[in-house]
Structures are given as C-alpha cells and as structure tokens.
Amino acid sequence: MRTPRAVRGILLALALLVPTVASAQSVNRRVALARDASIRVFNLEGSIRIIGWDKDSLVVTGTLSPGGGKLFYFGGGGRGAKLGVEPRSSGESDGPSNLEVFVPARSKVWIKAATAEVSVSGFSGSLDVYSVSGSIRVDGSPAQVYAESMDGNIEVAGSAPWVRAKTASGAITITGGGEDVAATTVSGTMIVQGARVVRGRFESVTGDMKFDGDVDRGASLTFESHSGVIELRLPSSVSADFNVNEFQGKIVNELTSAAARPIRDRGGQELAFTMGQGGADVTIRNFKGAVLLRRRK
C-alpha cells in the first residue's frame, strides 16, 4: 500500500529534525622548527600530551570534539609556533579535544588549559604550564619547570635544575629533585619523596607536607605552614643543622635526644640541634600544625 503524499511529507520533516551523530575531527599537522624554538599550546578541555624528540620539527595529532563548535589553529615555523583549540564564541562547552604534540626536546613550551589533563615526557627544555582544574604531570629532566593549577594535582617525576609548583587545593608530588625547588599550596597535600634538593622552599596554609628523602651536605631547605602538619622522614646518616620554631602546635623529635624548649618572650617553642657533622641547613616554621621529625627505617 502506498503512503499518502501528505504522510510522506510529515515523515521527511521529522527526519530533518532528528540530529545526526557528528564524528570527531582528526588533526595531523607538522612544521619544521629550530631545536630551541618557542611553542605555545592552548586547549581548554580534554588532554594535552607533550613528547620531546630529537628532531627539528613539530608534529601534532589528535581528535577534536565532535560538538562542531571548535576551531583548530596551527601556524609558525623556524623560531616559533602556535597551536590550539578555540572554543565556541559563546563560551559554551562542546566536549573535550585530545592533542598529542611532538616537540624538539630542547625547545621552550608554554601550555594553557582549563580542565584538560597535561602530561610531558622526554623533554629537556623550558616548560611553563597553567591549568585551572586539570592535572599536570612532568616526567624527564626539563631545564626549567613552572607548573600551576588551581584545583588540579601537580606531579614532577623527573629531575629538573629549577622547579616551581603552585596550587590552591591540588596536591603536589615531587619525586625527582633539583638544584632550586619551590612548591606552594593553600590546602593541598605536598609530598617530596626520594628527591635530592640543593635549595628548597616548601609552603602551605592548611595542607600537610611530607618530606621523605636525603639532605645533601651544603643543602638549604625551608618548610613553612600555618596549620598543616610538617613531617620529615630522614635517614640516620644525615649531616645537617636543624632549627624548628613552633607557635601553638607540638614538636616530635625522633632524630636525636634534643628536646624543644619554650620561648618565653613570645610563646611557643623552638628546637635546635645538629645531626652528624652538620653542613646543611633545615629550617621549619609552623603556627598551629605539628612538626614531626622521624627516622626513615
């Protein structure tokens, strides 16, 4: 039986109203670059994976969100390049995009993200990463690392001469080390584990801090918090001079037999002692949180 013309017209109109399933757009672009070129990468949602390689070129592959509102841009060559994913002009989200970017290993890379996860590996140049709530992980031995995320976690797993890590509520984990390392958080936890740091400054407001590593002779380490717990786990072979100031919290010293003494003029207590032959400076200041000095077994 034939379908009446009027019914066919209605069915066609309904079919036009049904949204089609958009497929993800693929990205595959490349350009020749100098080994020390400057590269800027921008992607708000999804992921950004940076891989350093020993080639004079920049290659980016990946997929864009099938939302249809994103615009991929790519340009540059020689001494610099810029690439990224622009969101809709309305600012509305239309899904994540994932980029994998191969860069000259000794280049300078600047990355900006919002919720996108950022990972960097095989890279030995200068790195500057900013994210709002996405996580940041750096592997390898960059010459310089600056990583900042408001709510995302930051992990530096390689050894870099110069490291700066900063969060509001995100956790910070440093398992490499460096000549000059500084980490700051408001309420996130901070773990420095297995790292050899020559000059280090670690600060928090309410977040707990844990340092589990060695202290090289001649090193200078400072730990400060308002109400977070500061815990140091050190081997018995450490040679360092310790100076601890505590205003309202407690001090637990399991490294030596030295005991904290009260500070009469301003309140609180302090603890000063030397392990081994000294030679390194370890300074700890806390207002309300406890200070725990423990031996690593």
Contents of the next structure:
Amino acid sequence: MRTPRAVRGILLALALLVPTVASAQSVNRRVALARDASIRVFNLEGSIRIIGWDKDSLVVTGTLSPGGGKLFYFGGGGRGAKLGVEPRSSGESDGPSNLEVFVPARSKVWIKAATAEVSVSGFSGSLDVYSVSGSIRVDGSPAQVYAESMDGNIEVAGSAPWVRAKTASGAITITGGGEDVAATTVSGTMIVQGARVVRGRFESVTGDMKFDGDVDRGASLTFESHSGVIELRLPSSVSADFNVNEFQGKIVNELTSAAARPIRDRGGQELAFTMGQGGADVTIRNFKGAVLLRRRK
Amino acid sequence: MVLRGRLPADAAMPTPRGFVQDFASVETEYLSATSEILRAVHAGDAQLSPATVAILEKNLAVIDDALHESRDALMRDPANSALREMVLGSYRQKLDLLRRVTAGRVEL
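Return the structure block for the form predicted in complex with its partner chain; the form predicted alone was the one displayed.
Full assembly next; the chain just shown is listed first.
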C-alpha cells in the first residue's frame, strides 16, 4: 500500500521537528558589566558553574533543557545582571540545564538552585548560594561566602576570610583558611581541615564534627552539639585555654594530662586546662556526644 | 502537608520552677516565632515542594528530639547556664531552619 504524499510530507516534517524539540539547546550570551556588579543566577536543575575572570563582562554558555529555551532569561548591564532558567508555573520539571557563567572576579554573585550542583572557582568577590539538595563547592578566595543547602553537601576549599555555611542534613567541609567562620548543620557531618580560623563557631544537633587545624593566638573557637561527636586534632604547639562542658557523654583528652571533673550536684563533666601560654579560647559543649581531644601526629 | 503535631507540643512547653525569667521570655519568643512559621507551612503559604517538606520534617524531628532531651535535663537543673545555652541553641537552630526553608521561595 502506498502512503499518500500529504501523509509522507507530514511524517517527514515530524521527523525533522522531533530532534529540535527534544534535544538540549545551547546558550551563549554576553554583556558588559562593572567589576563590582551584582549578578543573580537562577537554575533549579542541572549545574551552575561560576568562573571568575579579570574582565568587565559577563558571559554565559551552556546547554538548556529541551523546554528550557523558552524559560531562559538574560538581562542587565552596567551595575547588575540576572540570568537563569525560570521554572514552569505548573512546577513541572523541564529537565536539567547546565550553565557556565564567567563573571568579573570581584563582583557580587547570588545563586539559587534546587537540585543543581553549584561550583565556583577563580572568584574573589562576595558570594551567596542557596540550594535545596544540590551540592555547593567553592574554590579559590572569595571575600565572603554564604552557602546554604538543605540536603546537599557544602565544600569551601580555599581561603575565604568570611564563611557562613548552613545545612540541614548535608555535610560541610571547610579546608583552608578563614578568619571568621561559622558553620551550622542539623544532622550532617562537619569537617574543618587545614584551616586557620580566628573566630569560629561550629554547631550541630546530631552531626559529627571534626576540626583538624591550628589555633592561632587570640583565636576564639566554639563547638557545640547535642549528640554528635566533637573531635579536635591539634598540634602540640597550640597555645590555648580549653573549656569543655559535657552533660552525658564522655570526654577523651589526649592533649594534656588534665582529666575531666565530674560535677556532683548536677551531673555531667567539666574539663578546663591551658596548653602552652594560653591566649586563645576553645569552648566545647556537648550534651551526649563524645568530645575527643587528640594530638595531631 | 504533614508536619505532624509539633505546633501544639511546642506551644504547651511547661516552664519549670526556678527558671530564670530572661530565659523563659526568650523561650517564649522562640516558641512564638517557630509556631508562626509552622502555621504558614501548614497552611501552604510557604509553597514548599514535597521533597523540601520531607527534608524539613526529618530535620525538625531531629531538633525536636534534641530539644526535648536537653530541656528535660534543664527542668531537673534550672540553674545550669550551660544547659540553658544548649536549649536556646536548639531553638535557634529550629527557627533558623524554618526561616531558611520558608525564605527560600523562588525570587526572580
């Protein structure tokens, strides 16, 4: 049986159309911007890669989800710009879009994601990242990092002087320096490694915390948990005053010979001692998780 | 929206004898603020996705468990300032989590 010409024509048109509709679309847009411009990036699914560069312009390249082309927006110039993939009003997913955004290195960047993975490199400006369950990784030396993810992991690797990291169940890893660092998690693990923190506050509810770094003279570090293990690994050269308050858990002190003292009238234990000349404050509070003070080998 | 039963439990927190007045008033502030946000979440005003609500529920349960434990300990030892700090720290975490989730609405 022969197919009528009109039907063949329709089939051919459909065959040509389908790949265009179903395949990802590429994006390549640019705009001139001030070096300290404010930039907002929005992409719920896929990935957002921010790269700081030494130019007065913003460039975005990447691939958009099949339907994302209609929802992609890009605008601004001079002091500010915004770009992203707008979600459908119905809330339906369009699939992942992957954006690579080159920004002036000292600009202010605000990022919103849901499951999208966010990575930042070569950036020295101010950074705010909000995610639901996507991971966030920041390399380099931004002036400020504020990162929140509910369920995703946050990793700050580099030397940001000011860091705020918050998760619900995502892990937080901070490697490298940071003068003023605060990290909060409910149930995620927290690792602070190789950092020289001057003012630090680290809090969890059930998440374990591990601090493996130096304590500079004059530093002030506070660790607080309900039931997470708090482990500090410190060099023997540390000069600091330690104050540990534990209500139901155990205290292991391998830094000095000082032993925890039971508190007779209310239960729990206290441990206070000075290493070296003192001069830095290390305060630890735990309700029932262990406190482990280890010497770095 | 599930977020089961936390609102009445929070609102009904008994204040033990001997509690420092400052603490009691700060606790009341926390309870009022968290209740207000939870009410908005219950009402669907926060427009949270089911996945976000699931994460929120899981973590609120973790915080509430911790709060009840540390608060029980504080009721037995109301003058313990370190315990007071821990309880307030848990309230702070709870309020912060709720604020983060509800403030995380899409802004374009």
